[in-house]
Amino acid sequence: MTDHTVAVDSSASPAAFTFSDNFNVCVPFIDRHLAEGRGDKIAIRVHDGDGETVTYAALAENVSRAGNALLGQGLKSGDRVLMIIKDAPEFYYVFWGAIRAGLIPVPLNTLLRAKDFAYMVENSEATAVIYSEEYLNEVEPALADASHKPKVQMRATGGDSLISKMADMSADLAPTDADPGDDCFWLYSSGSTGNPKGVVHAHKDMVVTSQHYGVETLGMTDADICFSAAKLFFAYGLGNAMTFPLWVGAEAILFGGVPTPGVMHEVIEAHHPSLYFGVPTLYAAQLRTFEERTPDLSSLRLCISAGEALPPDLLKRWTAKTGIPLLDGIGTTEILHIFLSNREGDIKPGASGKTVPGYEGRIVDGDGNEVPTGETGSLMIKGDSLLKYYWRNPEKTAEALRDGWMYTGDTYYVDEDGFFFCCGRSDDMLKVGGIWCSPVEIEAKLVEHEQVLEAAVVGRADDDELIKPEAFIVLNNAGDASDALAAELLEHCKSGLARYKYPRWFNFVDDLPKTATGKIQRFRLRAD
């Protein structure tokens, strides 16, 4: 075969993959669009006031100019690329860009605060960080607290930037030799303590990933426009605003502002989308719109909702009030994107899906062995877009991969048509709005207020059903309880917290229930 290229057998079910021994990602998904004659086919469009598009000839001139902008700082193979930035045609130019050059890009949570962005440079050693102007009050001081001191500290555009240097640089850049199984790229994932894990994955990855969920469970073509109000960030936006739709040679539309329900409209009302991407806090707050405004949605052949457990009864009214199907599933960072996920005209409402195409899933109890239909167990899933393993974390990476399997955490069963359903972490993570968060992270911030002496935080279900966090606060002195102490302790979350781990409800007890050891028993409060 010829190097950097993979095919793929289409009439197997799955689809199967030959790689070449030489292969960087970068030519089939950028590249390979210019020899197939879409270099005039527009590949991003950005949903702002200047209505910027970029072509696929255009993005290929991009990607070779930040990958020569990037080798131009002294970057070496192997170096890690933290990207702290927004959706937007920049953030494919820097990941694509590293790639090809043999870096290791990693995008980062653009909504987390300095403290965890200076863990995260510490953690990754990395040489260069590269972010949006947007996020410069978070990310510099997380570079001046930091222990280590990347080489590299530049705004992605503006002057000065990666972008005014990439002006200056060459469009031809070779791509790097790698192995299909090499380290391609990272994400960062919390764990049940709330410490972000370097996240590695393979070259091969993304191809899996789009195939089997983007074409093989989606149907996706060329002629499809997909939109994300997931960001790039996440291993869920970065399969649907960027790998499908490069994949199969479609366009995205990119925005990079907070996804409001009428921002969402807009967008869909003035692009057309024809793929749809959301999680289920976003489909409640776009249903609650309707009472004033049915927004067109026409173009839309498909709605897919990931991140958090779709309830049934939200999925049953969107689905008669716009007659889309919304499709529910279940992906991982570790997985890279859905592997179990309901389908067009066969969906249950209740049920993350089905497995699909290239994974296989299995419910096991304790010893690890297979339970019976329909009793609850350890999630556990096989398949080709596997982690390699956990940054620095073999502990982890060991107890997470067994025999080729991935522990997912979850608890789950299956139902005699092979519907699985989410029953609920096997740990006292929360997922918030599609986004883990830890309740100790939360807790330490409640218990950094004067008037706080202990502090607990669960899930708890709002009036969609989705989750939210909780906290159940022991104070100095429990007369002081009020709701103006309330939002005053809100406040305080807010100074120091991303937006989505900032309690919902307050309350104030006596005390907390815990073990003979003093550990918190979390599990007691979400049964109150």
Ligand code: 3UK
Contents of the next structure:
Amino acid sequence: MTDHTVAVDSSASPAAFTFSDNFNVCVPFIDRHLAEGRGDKIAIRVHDGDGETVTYAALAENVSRAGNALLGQGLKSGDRVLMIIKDAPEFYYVFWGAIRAGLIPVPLNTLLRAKDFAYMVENSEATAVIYSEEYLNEVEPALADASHKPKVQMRATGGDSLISKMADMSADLAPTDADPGDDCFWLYSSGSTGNPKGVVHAHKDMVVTSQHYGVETLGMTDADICFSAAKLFFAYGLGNAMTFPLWVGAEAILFGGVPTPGVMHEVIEAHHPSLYFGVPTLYAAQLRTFEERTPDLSSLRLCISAGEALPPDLLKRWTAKTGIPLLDGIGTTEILHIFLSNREGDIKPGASGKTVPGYEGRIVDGDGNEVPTGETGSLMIKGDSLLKYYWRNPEKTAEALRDGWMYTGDTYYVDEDGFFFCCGRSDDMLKVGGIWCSPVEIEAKLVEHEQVLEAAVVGRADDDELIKPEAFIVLNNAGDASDALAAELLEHCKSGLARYKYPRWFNFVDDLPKTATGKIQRFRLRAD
Ligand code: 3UK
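Now show me the form predicted together with the ligand, since the one above was the form predicted alone.
Everything in the complex follows now, all chains and molecules, and the chain you saw is the first one.
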């Protein structure tokens, strides 16, 4: 087989892949479209500003220019390139340019704060950090504080940026040799305690998710136009708004700002996407705006929800109002994208759906034995897009990967029709608006306040049945429980944590339930 190709036998589902021995994944996602005659087709449409569009031909040139610009900074094969970049064409250029050049792109959650970025700079020992200037206020202190200093620190756009350097670079760059299983890119994933972990994915993984979920589950073709409220730095957004459209030769709409319901409707009405990818919290907020004005969503053939469980009532209300099928599916950073999903014409409200082609699911008890239908246990998943390992964390890798199966940390049961139902996490982690939120981190922030002795944070369902953080606080002698103090603690959290992490409710209590060894029993504080 020619280098950097993958043959897809789609006569059956799951499709079977044959990778060439030498396989840099940039080629089938970028170059292939020129060979297939899509050079003049629009790959990216930007909603912000003057509505820039990028064709497949321009994308291919810019990817090579970006790769050459990174190599021109002295980066070497395997070097990590941290990306703190908003949803914009430069995200594509840096990501694919790095992969083409044999570098490892590591997109980071742009909502994080300086201390999170500093940790990731140190943990990854990245050689380069490329960032959008919007995040300068968090990135600069992070780089100043980090004990490891990346030799390349550059803005993505503007004067003296990577984009400005690209203008002088050649639009030719031969793809670096790679095996389908070689390290390709990382994403960071959080846990309830301890630091975020670098999730290492291989070159083949984006092919696997794009085909099994994008094509075989959503039926994507080059006629689709994709719009994702979830940003590119999430594994969810990365698939929705980049790898899936690039796999089939479709168009992606990018919006770099905050995804409010109003802007989501504006984008849909302006650019007529066929696929819309959101999170439950946003679907609920969008529905609320319908009371004022019903947007024209008629271009959408499917809506997709992931990141946290979609409450059945929300699904029913959305479908009743819009008539557009809303598919709940569960994915993880470690498995890269959705592996259980509802399908058009095969939706069960409250369920995460059935296995996506190419994935197997098992529900096991504490001893690893499969439980009978209808009984709850731990969800284990097998498939070809699982992480290779957690960067420098063999213990967590061994906990997560067991004989080729990924331990998801989610509690599930399967019904007699093969639908999987989510019953929550087996740890204390919360998903808030589809984004990880560690109770331990919020508690630590609360305890920094001079009047707080101890704090415990748990998830509580709001009026839409969506989980948000709730705080239980024990004050010290200087503390005086009042609405004013609650307001002060709210500000304290908002100013020091990523913007979705603040508690929505504050309770002042005399003490917290604890085990004999002094560990907080968060489950005793939960309302359910
Ligand atoms: C939870 C869900 C119930 C679940 C993701 C789509 O969310 C993604 O990845 P993360 O690594 O989080 C994974 C965890 O989130 N979860 C996600 N979706 C659902 N729980 N119903 C759902 N539909 O706890 C899971 O372990 O941030 C989502 C595609 C790719 C992704 N990485």
